[in-house]
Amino acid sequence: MYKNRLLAACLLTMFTTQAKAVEIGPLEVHGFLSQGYMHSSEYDFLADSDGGTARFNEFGVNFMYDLSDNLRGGMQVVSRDMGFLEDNSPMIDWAFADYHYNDLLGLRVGKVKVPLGIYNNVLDIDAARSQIIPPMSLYNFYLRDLTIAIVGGSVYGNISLDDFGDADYTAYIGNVPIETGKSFEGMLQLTSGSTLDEVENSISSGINVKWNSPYGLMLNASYVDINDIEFAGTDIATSIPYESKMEMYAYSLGAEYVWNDLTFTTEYLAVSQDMDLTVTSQFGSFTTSSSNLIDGWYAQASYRISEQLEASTYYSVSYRDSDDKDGQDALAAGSITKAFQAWHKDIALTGRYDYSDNLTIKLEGHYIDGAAFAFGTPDKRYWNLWAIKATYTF
């Protein structure tokens, strides 16, 4: 059924091309539809993989209104599926209001993006990025939830260098908006195996400064702190009950480089975990504290061969924990029974065809080293994903 439905996406599109925005007055309607297929040879990535799922797919929606010169409104709908995390319920994924006074000064107030690394902003667009899957060094899909948007304010602007080009900046400070049965429970069933029943909204801030230079070369550094992070759930083995309350903050420090039909790309994210968990069980309740850095590093080449056709390839490195990159400890501790699922490391190959100003299609394949971010008996180190989507865009 999910391959005809595949099909059938892709066949709709081939013959709706031509399609374009819908423009009423000052009001411009914008869409995607994508639908993909995963197969991978061990594990379950990201949605049901292992054997292969067609449910991996999003669409959405967006409405931007202009009230007048300097004010316009907008937001987006979206609905995406990827297996055990995503279930097609809809989703606001920005709304706010932005006034731009002038380049050096504009507000944002709702719902927005949080800019951390280069492509957090633009992360649901896949018309807009080189790959299916982005590297999950940096664009980590578990952290989703915590990286993605807040609800609440940013100052923006862009500063003239003169000679030197220019440089934006973004500041931000808002609610998390986090959901149970969305990529943070699959965080938590990933690392700890335990189940999220409630979750308290968090609190938010972060800076974006990027470096537009003359020379071809952009520079970009991002800070973001999230504060009381308070979540309640069950383990899944015992059935035992949890609190937890967790502190987090994360930096970005990347540069893309572009060359003619060439775009070089690399990026380091360090993201900074403390947490209380608190036990419950009929022997009383106690309260353990842990902490850990997650960083992870990729380094991405991508080639414009002609109008229509562009490859990529990354190599990407994540470890789950920095102080124990070869998974020694967590295996003393027993939090894990494969030293290999303390890191994962990605080589992936990436051909992109559009076929239209409209109609993207990709194609992706993946040798992995590690079971980091994967779901499944940990019995082998290496082993490989490919994915094809087809994304229509108006």
The other form holds:
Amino acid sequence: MYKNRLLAACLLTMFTTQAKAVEIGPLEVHGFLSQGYMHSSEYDFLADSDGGTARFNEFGVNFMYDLSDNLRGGMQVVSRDMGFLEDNSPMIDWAFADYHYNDLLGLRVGKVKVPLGIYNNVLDIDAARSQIIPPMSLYNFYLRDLTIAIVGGSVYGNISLDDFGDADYTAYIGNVPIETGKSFEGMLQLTSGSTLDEVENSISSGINVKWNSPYGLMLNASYVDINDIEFAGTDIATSIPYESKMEMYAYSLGAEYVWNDLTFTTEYLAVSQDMDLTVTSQFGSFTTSSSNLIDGWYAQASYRISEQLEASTYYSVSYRDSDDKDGQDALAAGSITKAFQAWHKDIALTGRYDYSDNLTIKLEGHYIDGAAFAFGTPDKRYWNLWAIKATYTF
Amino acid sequence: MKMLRLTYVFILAMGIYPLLGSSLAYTQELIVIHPDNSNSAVSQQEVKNIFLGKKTHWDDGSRIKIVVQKRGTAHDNLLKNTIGMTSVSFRNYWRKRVFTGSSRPPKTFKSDADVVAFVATKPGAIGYINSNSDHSGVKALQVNQ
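Counterpart to the form predicted on its own, namely the form predicted together with the partner chain:
The complete assembly is shown below, putting the previous chain first.
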């Protein structure tokens, strides 16, 4: 009863106040609370969405501290719940020291977010984007662990191009912090029906370049290379353990054009994976090698109707293997049972309501063709999903 | 003939209005800095980069402290004419920076007087106010197109 009253008081406060960041001397604290609900007509998608789920939230708090005009430090802790993949255990989202030598050159050391595409580094920040579920073709949740952050260092800067606008760059190298029970394991369950029991962290290096023209056009290019992802797990059906070594590279190209209250975005992503899988049983040790190219693209338009209302839509297409877009090879090999498991084509429509500077509510519908990223018996090619999410930031 | 004249008037009005609007809007916000700041003029692109957190230091190496307004005419004009964003996209832009650790957010005030009071006491500070507001105690920065 006391908890319910406390929750009600918190919610009432959230809806009726304009919260500001907490400032304690030079220390500044910001945060976000995001709670959603999603329901799909078929399949579990990202969370246990078949039948509906409210296990779809994220909370985060960060602080930043200026040590001097050029040196500062900060950390963000995030807790997320997303079906069986995330369980609200707090994790360090980023934590680094940032030395800003000048606008052309800065250096960050620690756990840093890395860019892959235009919106990769804001995937956890619901209020900073138009949609609840970003296009899977570029922002595939199952690749999230591999591509969202590194423990290492990055250099970054902004180059003025005078009449031609300016360019931002980021280059980075470091360890990929992969954990069991999160999105990477989700990808393994989806693609090979296996668990992740142990993982050796691997080295990731990449670069992102963004040109901001003075005409509302922004062009973005990213490249990432991840070497020697070594992990061990168990095949769920046979309980046979395996060891695997994977290498991956990905690149993306994107453009965003802002014209008054209209924003158009399109991006393309290609991910190449090479994997050696070693299975050890009483009959000996067997190694098989495989490689595949996942690719996809999306086109998106959003329109700011008023200060508070925004409508947006996208069409997103992605394939589990771009050399087998119709799924016939995978069907013949027995790795899928229906051809439509080879693709994911999604039409999304989102309404966003900014109730105040701090509170955002979104309602979203998806009409999906294919079951490439869905869990469940593949018996329906076409299905739909809707979601609602409220986010409070301070 | 009357219809033709009306059409001319309409086309003329449509052609002049944006220019008039742009000119008026441009003079409606005044960029202000601390009186000890040695800068007297910057380009429009520099103003944009300053308020987007991309230009973080003045030429003498001191840190730029950005001050923005929550809303209002000066705020809307700066965003529209110089930064090329709406109020909401500007807020979201800073949210992204804050929650990715890219930078601390700008100080936010509700009135021209609050902006002037802050800028007047903080070396390195830069803000914007309506051009007809009292700006004694701060220095107006000329913005070259």
